[in-house]
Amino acid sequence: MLKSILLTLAILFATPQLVFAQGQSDPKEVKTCTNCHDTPAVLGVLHTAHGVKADTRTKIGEEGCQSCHGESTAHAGRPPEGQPRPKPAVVFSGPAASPVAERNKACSGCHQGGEVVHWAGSAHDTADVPCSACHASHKTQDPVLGKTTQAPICFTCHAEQRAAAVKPSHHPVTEGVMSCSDCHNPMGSTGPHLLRADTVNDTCYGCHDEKRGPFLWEHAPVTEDCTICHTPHGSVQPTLLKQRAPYLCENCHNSSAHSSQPLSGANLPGRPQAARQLVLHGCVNCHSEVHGSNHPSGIRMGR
């Protein structure tokens, strides 16, 4: 009996470790985080992949919450009379947030390879851009994964970017039909601007594979890089062009002889009139096959 009393004196008195010992505050046991952390912002997370007690990935049956957050007993435990509840070794969000090395630790332990192969050294590791900065890992569904719930992520950021998705002329972003991931890879690549495919061509083949050729004549700006005349984010051009024709034709070429300039000597006498408003209105008027030409006839990419 008095052996009974004093085992439950000290379980009542004891500190956080010999608490833990009699399993009553273990912090590798969810319940010990949800007794407190009961609101549906956090208990999303046992509904996701991250929730999986029998996935040994995720180490959350062994470790609990503990496998993201890290060593928590002290917080987890009684904190001393009139002291702060400390915090668990990682914390993902707000003032009291870790370095942002210790929580994309937290995370690389578990996601390496794949999409995130390349991420060591990327655009947004070098930034200092934590995980946690698009993720949401507590969600039920991510949103940055979503096609329609995306782009305002990025949007966060990248405001240029945001602002030409709304131009007259822009990819299906903000509609839904294709994401910024589609095209980029957030978490690194081998090519520029974190694109997912080596070259901004190859990227742009992805969904335009009628542009690539090869052709008999080729336009030499396609196959050097499709961004010479178009902006893939928006444009108040048709068609994403940077400029409207001839505008754009004539960062490269010299139209002053050609032969619907009035100085291009079409008006001398015996000459046909010149038809200025032929390029003035477009060049693809007639320069249809701006992109190349398989036509025998086809060099200067007319229909």
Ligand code: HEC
Second form
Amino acid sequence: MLKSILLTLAILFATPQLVFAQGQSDPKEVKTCTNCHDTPAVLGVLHTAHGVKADTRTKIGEEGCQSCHGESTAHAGRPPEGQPRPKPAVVFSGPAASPVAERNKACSGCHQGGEVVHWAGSAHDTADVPCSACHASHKTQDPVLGKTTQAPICFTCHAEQRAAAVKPSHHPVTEGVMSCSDCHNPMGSTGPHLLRADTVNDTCYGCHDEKRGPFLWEHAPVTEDCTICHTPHGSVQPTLLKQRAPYLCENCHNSSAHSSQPLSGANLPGRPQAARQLVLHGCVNCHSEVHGSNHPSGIRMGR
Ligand code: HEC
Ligand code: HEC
Ligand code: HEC
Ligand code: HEC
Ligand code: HEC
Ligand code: HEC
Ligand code: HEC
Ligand code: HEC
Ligand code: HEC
Ligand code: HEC
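Now show the form predicted in complex with heme C (HEC), given that the preceding structure was the form predicted on its own.
Every component of the complex follows; first up is the chain already shown.
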């Protein structure tokens, strides 16, 4: 008899679930965790979409903080005598962080559709970038979702784009008018370079529709790829050009053989006079409709 009472007591104290059943320390209760973790930095999560108990999809009502951190019974309980406190199943940051795949699985268990649908095999997935490198789940406002606060997060890893963004000509990203994610979906896409649209040009047309055409007189490189002449992130040349005209144009056109020969006079060493005139004028002074022309006589993109 005494033996069986002792056994029951032993089970009661040894099996945390039984104790939790009495409502003392249930790891499925948010309160259990916040008893110890009561700093504003942690409590912020309760004021985000994930903290809405009424939204059963968040599972915060059902599983508490374990909805993301996974099984944490042993962690929340009393650690065995002389032993360190066991970790929650999923730790997202710090030296004890779980492997990236496990951290990401904790998120993608709920997030597989919508914006995240092409995550598997995307550039960030294959480079082992965790969701939490960009998303701060405990902040009331996740900075990566804000136009003014997003780019600095990307810049921590993308130094080249950081440098480009401060060049004289750039898309107004650092100004907070637009964000990297207007052109890219960092969670994956069907287009190249994580672009939102299927091609570079379709991405650009999204905002620069007037360049789409169709034009009566098309300029072949424009229909092919805007980045033949432009860089999307920033340039020391005006209007995001990779090079200044005429050098840009001379990659493909031989201006020394330009047919407006009346301009030519005495030859400069190695260069006909015509070319020098053209350098001074700049090709787009005359060929102003460089993206294509709809004028009946715009064949040379002059109007
Ligand atoms: C009895 C107090 C206590 C309770 C209850 C508790 N924790 Fe902790 N937790 C700690 C301590 C102490 C640490 C720091 C451990 C360390 O540094 O090794 C910690 C660390 C953590 C960490 C970071 C782990 C790491 O190694 O960086 C996470 C995540 C965490 N707790 C989540 C939870 C969750 C989720 C719950 C509720 C299911 C919870 N905790 C309940 C005391 C508690
Ligand atoms: C238990 C399911 C669940 C888990 C796990 C989960 N989420 Fe969510 N998440 C949701 C729900 C539900 C919403 C609200 C969606 C809505 O309102 O359409 C949400 C919203 C979001 C949002 C949008 C927030 C906003 O303010 O608009 C982001 C970003 C997000 N989750 C990222 C994450 C990341 C990163 C993780 C992993 C650390 C994660 N989620 C884990 C269910 C989950
Ligand atoms: C490289 C940075 C980065 C990584 C890694 C990343 N995200 Fe995102 N995530 C973003 C950005 C930026 C947005 C906002 C996209 C936009 O402008 O529509 C976003 C949006 C979201 C949204 C939609 C929010 C909304 O408003 O509807 C969810 C959900 C989400 N992310 C979940 C995840 C999950 C889950 C993972 C990991 C599997 C992940 N993200 C990895 C940067 C990232
Ligand atoms: C939406 C998923 C999600 C939920 C829900 C969630 N966390 Fe976290 N937690 C994270 C992520 C991601 C991190 C990594 C730091 C960050 O992104 O803010 C983290 C970090 C932590 C840390 C450690 C801080 C560190 O730097 O290691 C503690 C402690 C913690 N969470 C406790 C909790 C507690 C307590 C709750 C419930 C009130 C909770 N978490 C709910 C996703 C979540
Ligand atoms: C934790 C570091 C990290 C953060 C933060 C990060 N990235 Fe990345 N990103 C990488 C790595 C690593 C790669 C793959 C290697 C590479 O192409 O540099 C990559 C690749 C890319 C690519 C190239 C894809 C391709 O196929 O060429 C784009 C675009 C990109 N990231 C955009 C973003 C944007 C936008 C953000 C912010 C919302 C961001 N990244 C935040 C690390 C990061
Ligand atoms: C106006 C649209 C646009 C914006 C805004 C934009 N990108 Fe891009 N990005 C592109 C295009 C187009 C490419 C691919 C072609 C190229 O780089 O020449 C690209 C390529 C990349 C690459 C891959 C680079 C490579 O050489 O493979 C990374 C990384 C990247 N972008 C990061 C970012 C980050 C970070 C931001 C925000 C600071 C950002 N992008 C904003 C359009 C954009
Ligand atoms: C989300 C909308 C958006 C997308 C997508 C977009 N742009 Fe832009 N673009 C802008 C805005 C906004 C400006 C600034 C207009 C201003 O300052 O008046 C701009 C300006 C420019 C300029 C002129 C820059 C200057 O210094 O005058 C060029 C060139 C340009 N974009 C090319 C591109 C190319 C190429 C792409 C595709 C890779 C692209 N844009 C995609 C919104 C966009
Ligand atoms: C053959 C080279 C070339 C290609 C390809 C090209 N552009 Fe341009 N783009 C230019 C030049 C040169 C200028 C400067 C025109 C000027 O100074 O009058 C310019 C200027 C611009 C401007 C700012 C001035 C304006 O006209 O609005 C935008 C926006 C622009 N380009 C978008 C695009 C888009 C979008 C594409 C792809 C569909 C594209 N460009 C392809 C050469 C090119
Ligand atoms: C990537 C190569 C490339 C670049 C760079 C380029 N073009 Fe072109 N351009 C072409 C091609 C290809 C054609 C079509 C030639 C044809 O149909 O015979 C063309 C056609 C033209 C035509 C019409 C020629 C005709 O016979 O109707 C003019 C004018 C022109 N380009 C001007 C320019 C100017 C000005 C620049 C610099 C801003 C420039 N191009 C940059 C490749 C380029
Ligand atoms: C002073 C005005 C002017 C300038 C500057 C100019 N062009 Fe032209 N370009 C013309 C005229 C006019 C034609 C048509 C000539 C003809 O039909 O015989 C033409 C024709 C062309 C053609 C059609 C092919 C050909 O040779 O007939 C190309 C390509 C061309 N220009 C490219 C350029 C490039 C590249 C530059 C800059 C290096 C440039 N142009 C500068 C006026 C100019």
